[in-house]
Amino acid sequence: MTSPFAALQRQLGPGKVLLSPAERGNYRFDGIQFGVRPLAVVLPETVEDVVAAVRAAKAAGIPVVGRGAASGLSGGAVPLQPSLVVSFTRMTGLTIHPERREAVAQAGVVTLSISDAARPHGLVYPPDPASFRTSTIGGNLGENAGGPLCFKYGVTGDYVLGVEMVDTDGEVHRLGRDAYDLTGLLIGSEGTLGLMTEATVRLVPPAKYSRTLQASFTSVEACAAAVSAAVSAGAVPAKMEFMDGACIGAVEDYLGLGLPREAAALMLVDTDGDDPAQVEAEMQLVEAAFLAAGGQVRRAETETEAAALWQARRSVSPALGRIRPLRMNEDIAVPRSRLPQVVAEIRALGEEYGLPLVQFGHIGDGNLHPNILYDPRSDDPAQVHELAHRIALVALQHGGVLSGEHGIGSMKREFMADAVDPVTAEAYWAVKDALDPDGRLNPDKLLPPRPTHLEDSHVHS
């Protein structure tokens, strides 16, 4: 059977449209979720290529799914029905404008590359998702990615000045942040409102000095109280990372770094700035709060020692892979004051289901990553999914949200019905229907189920 995208293949030229089953099969998954094989994959090199792809998909009545480096952890870039996938890995144009402290990056630019290119000009791009060595700015825009630095420096959306976007009809728009903030609306929309092909982002000078501290606590309650006390005292650390006892044990089993196995919680904190006295004063505030809460504190005196302390946090992913081959990486965010209860309730859920479960995250802004470890050959996937749902409910019951930085995607879409009231759900669908009336942009992601009374008026493709 001739593919409906054979004409597109001829139009764009060799190597830009993949139609063979083997080539398309590589585009049905992201960092954690599997979907279906797309009908075709387009590898655009220009915005004109994207326009042609979107228009071909519209003519065929086929959904369009945008995709970056596939490092996402919520299924946001995974096609769930026969679709056209637009993979942005060849759109890697990057221009630094030091006089304006801005960078213009096409969607396929690897996140770390922006700072690498800006650093010779005395500038950096602060957002630092854990995947920043492989993830692309387009994916970061779609998920509004965060990272360890977001407590002090903010998330992706805080640095975006404007975007170039291709809409569902194949029209190109250049959006700033004037009048209605349509740029803000697109950021975090997970490709459900348009395909962002380029972004103008803000750059800042890097901090000149930093200090690092590691602290262990005998209870999560003491750890959370210490963090709150440090913040209340005026400290705004660059990074405040948390690991629970199970996570400490997993890393210690993996590398034997000399971490305190008996500890219930481990904290890693960086303070930074341009004035060494202020950086040290802020670290002293943190240290005093941690000691007052009974923490055992260890300071790094050199950059080498600081790197050694951070090795524990950087080793979490490979350490967990030794326990079970797969993991479901939850991404809830809760008020800092509720962390002790939330961590305890999630730990109890792991014990109830008999599945290994570790918790870590960016505790400064309450972003917690409970990881359910499992082996599909021996563990029941339905139980894993049910446990993930109950973890989501714990977050909501404590005033939290379903995602701090990974997005909703397909993994947590069904949980949105618990998180969003009917009036808000209707508003979300009104926006979706206004910008994507045929519902072809990354369907089955992000939004809660369409309210029943809107079904009759919806224009189906």
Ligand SMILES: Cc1cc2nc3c(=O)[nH]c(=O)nc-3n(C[C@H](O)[C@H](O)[C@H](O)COP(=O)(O)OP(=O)(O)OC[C@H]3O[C@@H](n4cnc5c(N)ncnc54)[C@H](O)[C@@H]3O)c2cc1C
Second form
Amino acid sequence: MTSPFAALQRQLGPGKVLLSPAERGNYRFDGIQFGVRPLAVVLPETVEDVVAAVRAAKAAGIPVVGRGAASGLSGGAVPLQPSLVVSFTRMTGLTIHPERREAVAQAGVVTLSISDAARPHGLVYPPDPASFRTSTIGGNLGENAGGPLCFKYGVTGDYVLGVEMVDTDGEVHRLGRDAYDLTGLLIGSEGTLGLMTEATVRLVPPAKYSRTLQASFTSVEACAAAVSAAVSAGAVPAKMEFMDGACIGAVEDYLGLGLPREAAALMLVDTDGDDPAQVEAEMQLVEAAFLAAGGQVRRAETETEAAALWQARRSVSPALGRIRPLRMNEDIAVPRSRLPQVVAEIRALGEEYGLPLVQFGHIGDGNLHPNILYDPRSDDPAQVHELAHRIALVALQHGGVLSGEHGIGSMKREFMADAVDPVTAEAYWAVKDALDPDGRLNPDKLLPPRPTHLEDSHVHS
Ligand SMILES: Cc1cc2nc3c(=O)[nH]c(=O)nc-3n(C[C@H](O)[C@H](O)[C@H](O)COP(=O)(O)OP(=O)(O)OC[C@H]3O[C@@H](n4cnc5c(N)ncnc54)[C@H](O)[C@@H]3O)c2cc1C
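Show the other one: the form predicted together with the ligand, since we just had the form predicted on its own.
So here's everything in the complex, that chain up top.
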């Protein structure tokens, strides 16, 4: 049977439209979540290619799914119905404007490349998802990505000055933040309102000095109290990362770094700034708060020592892969004051279900990643799913949200009905229907189910 996208393949030229089943098959998963094989995959090199792809999908009445590096892991970039996937990895144009302290990056630019290109000009791009060696700026905008630095420096949305986007009809818009903040609306919309082809982002001079500290605690309560005390004392650390006892054990089994296995919580903290005395004074505030809470503190004296301390945090992902081949990566964010109860309740849930579960995250923002580790050959996927749902409910019960940074995607979409009240759900759908009336932009993602009365009006309009 001829593909509805054969004409697009001829129009865009060789290598830009993948139609063979084997090539398309590579785009049905994101490393954790599986969907269906797309009908076609487009690898655009220009905004005109994106326009042509979106128009072809519209003519065929087929959904369009945007895809960066597929590191979101919540299924956002994975089609759930036969779709056209637009994979941005070849749109890597990047221009640094040092005089304006701005970078203009096409959607497929890898996050870290922006700072790499800006640094010779004395500038950096602060948003730093831990995946910044692979994730793309388009995907970062799609998820409003954060990272270890976000407690002090903010998230992707804080640095975006404008975007170029292609709407569901294949029209190109250049959006700033002048009238209605349509740029802000697109940030975090997970490809459900338009495809972003380019972003203009703000650059800043990097901090000149930093100090690093590692601290272990015998209870999560003590750890959370220490973090709150440090913040209340006026410290605004650049990074504040947390690992629970199970996570410490996993990393220790993997690398044997000499981490305290008996500890219930491990913290990694960086302070930074341009005045070394101030950076040191801020670290002393943190250290004093941590010691007062009973923490065991280790300071890094050199950059090499600092890198060694951070190795524990950087090794979490590979360490987990050795325990079970797959993991369900939750991404809740809760008020910092609730972290002790939340961590304890989630740990108890893991024990109840008999599944290995570790917790780590950007504790400064209350962003926690409970990871359920499982093997589909021996563990029941329905149990894993149920446990994920109960973890989501714990976050909501403590006044939290379902996603701090990885997005809702398809993984947490059904939990959104618990998170969003009907009036807000209606407002979300009003926006979606206004910008994507045919519902072809990344369907089945992010939004709670459409309220029933809107379903009626949508069908009849
Ligand atoms: C080891 C690891 C560590 C991580 N650490 C962090 C972290 O610290 N902070 C954090 O925030 N995230 C983190 N993540 C999650 C992930 O890297 C981020 O969410 C990242 O922003 C996704 O970028 P991507 O290019 O992979 O996007 P994808 O996963 O490909 O896509 C993400 C979403 O954006 C949409 N999208 C992609 N490109 C476009 C576009 N051009 N226009 C419109 N929509 C688009 C997709 O449809 C999808 O819904 C981590 C992931 C891994 C694997």
